[in-house]
Structure formats: C-alpha cells, structure tokens
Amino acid sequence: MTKMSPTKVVIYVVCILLAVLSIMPFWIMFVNSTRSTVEIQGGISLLPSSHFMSNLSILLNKGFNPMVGFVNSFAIAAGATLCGVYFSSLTAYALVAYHFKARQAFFTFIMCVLMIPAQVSAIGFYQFMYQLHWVNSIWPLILPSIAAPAMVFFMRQYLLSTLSIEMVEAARIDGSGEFATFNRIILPLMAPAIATQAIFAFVGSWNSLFTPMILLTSKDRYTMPIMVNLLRGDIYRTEFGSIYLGLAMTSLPLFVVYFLLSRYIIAGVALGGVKE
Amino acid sequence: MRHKSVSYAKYGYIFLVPFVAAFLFFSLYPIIYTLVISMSDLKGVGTASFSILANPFQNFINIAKNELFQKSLATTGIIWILNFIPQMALALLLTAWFTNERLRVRGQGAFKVLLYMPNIITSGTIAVLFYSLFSYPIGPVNSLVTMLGLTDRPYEFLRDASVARGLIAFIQFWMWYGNTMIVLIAGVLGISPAIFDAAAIDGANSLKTFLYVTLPSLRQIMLYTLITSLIGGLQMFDIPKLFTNGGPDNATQTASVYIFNQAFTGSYQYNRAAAASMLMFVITAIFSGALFYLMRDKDAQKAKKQRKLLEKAAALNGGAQA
C-alpha cells in the first residue's frame, strides 16, 4: 500500500468519528434494547444481553401498542403521499402542457404559498376540523397533501425537462381525452421524478409531530412519533430495557426503508438543493 | 391538413381545481380563521363560540409584552444560531474534502449515507433517545463520563438550562449536516469544470481555489441553505417538546412549542397562540420574501452583467474602429 498523506489522514479519522457518532446513539438503543434495567445501570455496552423477551412483554403489558402505531402511520403516510404526488403531478402537468392566462400567475402563487408552515394556521386549522368532527380522524392528515407546492415545483421541473408536446398532440389525435392522456401517457412518463417524490412525502409525513399531536387525542388513533412520548412517561420509569426497545420499533421501519432506499434518497437531497 | 384549431386552456384550470380546492379548504381558511381567533376572546377546552374583542389587538399587544413568549424567541434564535453555524461550517470543510480532486477521499458513498442517516429517523425518537441517554441519575452518558473520570458523581444535563439548549443545538446540528453537506456537494459538481481548470492552470492549491473559486460560485447555494434553515428553525417543535418539553425553566421552549402549549394545554388559549402564530407568520413571511429577492437578484445581476459586457465589447470595437 502507498504511503498515506497527513492531510488524508486527518480526514479519514474525522470521517469515520463523525460515522462512529451517527451510528451510536442508535447501536447503544438497540442494544439497551435486549438488556435488562441491571444491566443498562452497570454501565454501557456495545454487545446485546439476552433479554429482548422480557423487555418486550413488559412494553407491551403497559399500554405500548405498537402494531397500533404503525398501522395508523401507515395509513396516513400512504395515503398522504398517493394525494400528494397524483395531484402534484397533475397541478404540474396543468402548469406545463396548458396555455392559459392565469399560468403565469399562479405559478408565482404557488411559489409564495412554498414556504407557509403549518404551525401559522394550526389553531384556526383545529378549530375547523373540530367543527366538522374530524378531529381523530385521519383525512385531515392525508387529504392537504392534494395541495402540495414545493411537490409541484419539482414535477413542474421535471416535466418542462421532458414531457413533449408533440406526445400530448399524437394521443389527441388517436382520440384520447385530456384526462386519459394524463393517467395513461404522462403518469408513466413521470415515474421517476414520483418515486423520488413518493420516498420523501412517505419518510415526512411518518416522522411528522406537530399536527397529528393535535389533532389525534385518542390513544387507538396514535402515530407512531406520538407514542413515542408516551415512553418519555412515568409508565416505564426505570424499565430502560423497554423504553430502548420501543424506541427500536418506532425507527426500525425507517432503518429499512433508508438501507434499501439510500442510493435514491442520497440523490434526491442532492437534487432538492440545486432545483432553484 | 389542418385540424380546426380547439382551445385545451380550459384543461389547464379544470386540472387546478383539486390543487386550489385543497389549499383553500386547509390552508387559507384555517390561515383567516386563524388570523379571527387572534383577535378573539377563544380560550377553554371544547369552546368554538366566540367574539371579537373591543380591542382587536389587544391577543397582539399582550403577546408582545409577554415576557415567555419574548423569551421564547430569544430561545429558538439562540439553538438555531448554536445549530447553524457549526453545521454549516463543518459541511462546508466535508465538502471541500469530498470535491477536492487531488486528495479523491474514498467510501464517499458510505459516508455519505451514514452522515446523512439521523436526518430520515423520526425525531421525536430521536428526542426521546438522546432524553433516555442522558438521563440521570444513571444513563449511558453518566455512565460514560464517570468511567472517563470526568466527574465523580453523575451530572443532571436536563437540569442546566444552558445544556438542555446546548444539547438541542447539537442535535438539529447532528441530524441536519449531512443533508447541508450533500447539497453543497451538489452544488460543487454543478460548478462547471473549466473554472476548476483554470485555476489549476494559474497554479491556485487546494486551499486557494477552495476560497476563491469554489466558496463565491456555492454563495447561492449557501444563501439558500440559510434561509431555508431559518424557515425551518422557526418551526423547531419535534426535539424540544419531546427532549426536554421545554424545560428546565421554559430554557428551551422555542416559539412553536409556546404556541402548542398556550393552546393544547393549561387553559387553552387559543386566542393567545393564534395570535403568537400570526406575529411567527409575518415574520416566516419576511425570511421567504428575503429569499425571492436573493434568488431573483441573481438573473437581474446576470443581466446586468451581461449588459456591461456588451457594452465593453461595443466601446472596445468602437475604439478599434476608430
């Protein structure tokens, strides 16, 4: 092996601590999750112990669903992310293929409207959901990702990069309506740019706190981000073997889908910053 | 032939309507509604009857004598500050490294699939972790800092009001690096070669062209990261609520956790908050239209320059002429 420069040296240490530093909190979670409350108070340990079992019956005996969670998270996550890129790519495609006096202005819209965070309109959204009784329901989880600007921003991006006009023209011509032209030719086109989309609009609106906590009160209705709080509680005070293993669960799904996912993921930051 | 020419611009606004349908019943409404409630008397759990104050600004003028919610402010200003400088600093030296061709740093990838890893886990297990490690008086961090000798007797972190902020700082910092790093990455590689080669020709070193080439064409990018990180650290509402719910001595409450526990707890005044979220609004507003204007100013100046450039070139071919 060739001699290695000081310079490459100094950062490949730094690199591999500052790895060290994004896997151990985790690794120290998995592990504490297989120990009991003896052995996580006699100090650390990067090896599993053989408890899993016992952590597991007691965190499930004190009200910690987790199947409940992930169900509900599920739900949400899922339907949140097929509103948000059917009609991102269709808001997109409007915006692109059509020449109508307003487009100009209601892409400067949209691109106001980009960076309105939901605790602005918090108190006058629950206030409104409370009315129509649809506070513990899901829809109002799922159904504002129908309107989702900086999703459009990036398929519009996309298909200015590569839907032809002449395609729209041709399935015209062989007799197919606007909307079938979009559900059957421009969907497909847009693969890429909505799987791309659909990773990010999952992962944000699983990991998302804020509206669900005020939104979902009853206990059968709870994300998994929710239930998490319920292990900062009293119930598990000094089962630390439990409050790891739940904590594992509530990010195991989300380890799996990154490990499969990275390649794209990793790509899709990339391309977020450099879209402007 | 010629087909009878047929006007589809009516298509463009049928396939806006659930776009607009959806922002107006779930954003702008509940914004008004919002902005009502603000001026309001709206307070106690299961109320939605309600009357405008004598005062319609009366919610605003106290809030902004509120001497929580002014600390508050001060508080998400202070962790975002805490988070963004060393996150920006430390992204900017891996991107150096990782772009640099001379020093072609291996298991890029890897690294940057791990660096980036904390941002995607949800951070409300993420709080609730770095709570449990930290916790006293036994907690792998105590654990860890009395093996190493540090100190002999276990330490209460949540406990210390400038460690609570600094440990939230810290985390933000840890989950949001990766992802600044990999952006600025981005932008490197998006910086046409030639320039690179250029300063090579010249004899500029690593450091030189890192300064002088690379730093001016990533100011965009950078600008960007700024603001959007603003945006984002005046939400800052997952790690502190679930971390340290604020405490020790409302030390870490930021201005979203204020809002949530004026409205969702106590004496649920919604008045309050929605009026504390209005004031959060104008000031997002503010950071947002401070964005367009850099990200616009960018074409204009290109222009501009442009426009300077031809008029160079027509006085240089002028003077040749002549």
The other form holds:
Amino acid sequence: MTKMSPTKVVIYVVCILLAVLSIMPFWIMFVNSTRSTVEIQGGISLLPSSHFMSNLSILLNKGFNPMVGFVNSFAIAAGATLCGVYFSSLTAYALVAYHFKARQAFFTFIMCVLMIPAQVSAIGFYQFMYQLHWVNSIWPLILPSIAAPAMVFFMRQYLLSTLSIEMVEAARIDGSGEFATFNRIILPLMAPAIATQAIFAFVGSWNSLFTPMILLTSKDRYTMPIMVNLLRGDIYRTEFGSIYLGLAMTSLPLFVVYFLLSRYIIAGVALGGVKE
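Alright, leaving the form predicted in complex with its partner chain aside, put up the form predicted on its own.
If you are looking for partners or other molecules, they are not here, because only the chain is given.
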C-alpha cells in the first residue's frame, strides 16, 4: 500500500472541508423544514425533527400550491434554457465561423448590452409587454432569453478554443447545409459548454423573482419563488418551518438538473475539435 504524500493529504483535507462547507447550508435548510418555528428560533441543529407534516399542513393552508408552482417554474425555466443555449450557440458560431466587416462591432455591441442591468429597463419592458397583451403570460419570461449576452460570450470563447474551421469547410464541400452543419456537428462539439450554461440558465430562470413578480398577476401563473416569497407576508406569525419547507421544495429540481447535466461537463472536458 503506497504511502500518501503530505501534499496530497492537505489537498484532500481542503477539498473535504470545502465540500462540507458547500453542502452545509442545504443540509440546514432541509433539516429546518422538519423543525418547528420555536425550534428554529432556538438555534441551529444538524438533526431532523418531527414537524415535517405540520409544516406541510401549514404550507398548504396558506394557499401554497406546489404542483402549480412546479409546472409554471419548470415551463419557464426549461423554455428559457432551451432558447438561451440554442440561440446563443448559434450566435457564437456565427461570430467565429463567418468573417464579415461588422463582426467585431457586433460582438462589442453584445458586450455593451451585457452591462445594462435588468432593473433599468424593467418599466419599458413592462410597457412593451402590456402593449403586446402579454402581461400575466409566461412568454415574456421565456422569449427574451434568446438574447443572452453572457451566454454568447461564453460560447464564443469555447468555440475559439475548440472549433476547427477545416471541419466546417469539409462539411460544406460534402454538401451539408449551414443549419445541418450546426445541428449535427457544432452542437455535439459544444456539449460541455452547453451543459454548463444550461445549468446556470436553468437555475437563474428557476430562481428569478423580480421579473415574474412584475408580470404575473394571477395565482395560477405564480412560480415557486413567488409562492415562497408570499409566505413571508403573515404579519401576525411567521412560520419559519413552512418557509424552509417551501425553500427546500423549490431547490429540489435544481439538484436534479445539476446531477443530470454535470456528467456531461466532466465527460466532455476532453472533447473538442482537432486544432492544427
């Protein structure tokens, strides 16, 4: 049995500590979802309690409908993620594979848009959606993700390091159309980058609260973050156990998405085009 060097021991210890620190907040959240308000106010505990069903009863009695929230949140997050990763990949591919005079100016414009906070354009965006009669609709929360400057930047940088133009030219010589080349060759090549951005896009869209709070007005359109935020509106007594349970239910799909896509990131590290 080989002896482990002190350097490796330190590395493993640091990695274990970082893993524990990363997992601890989520564990405390799940534990608090099984505790009563009095127990939560008494201090932190790492062991589950026996108030899960009572917290669930309080949660449902407050008008919290997890099925409606899950369906709405998943529809918005999945639609925004698919639109974002596909059209951002398409834009990044155009910026790398095609040579035109305004290419650098177009990329600079995209980076300038990246610096504009969403809150600045919120009023104008709401007025525009009102004129389109899209208030209280999920479409304004999905379609704008087509223009995702940060995702375009990430995809472009990935393609610059992995894409071989000779591969694209060979596909064109073989008679492949531009969209066929992109869908059959470029997208599989970008699988690690797409998986990475899909995680970020899904989490960001799922946890989004500001824009849905502005646009969604009826309860049957509420997303999970809106429902959890409304749980804090009780002025007489705040049931922290039910709030933590709502947060835990909101977080579960994010863990599922991460575990489904993380293997593509790890397995795809060695993937890429052959560069000469």
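Basically, rigid core = biggest C-alpha set you can superpose within 1.5 Å across the two forms. Residue numbers count along the first chain shown, from 1. A quick note: this is a predicted structure, and the numbers were derived from the prediction, not measured.
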With the core lined up, does the C-alpha of residue 211 move 2 Å or more between the two forms?
-> no
Once the core is aligned, please say if the CA of residue 51 is shifted by at least 2 angstroms between the two forms.
-> yes
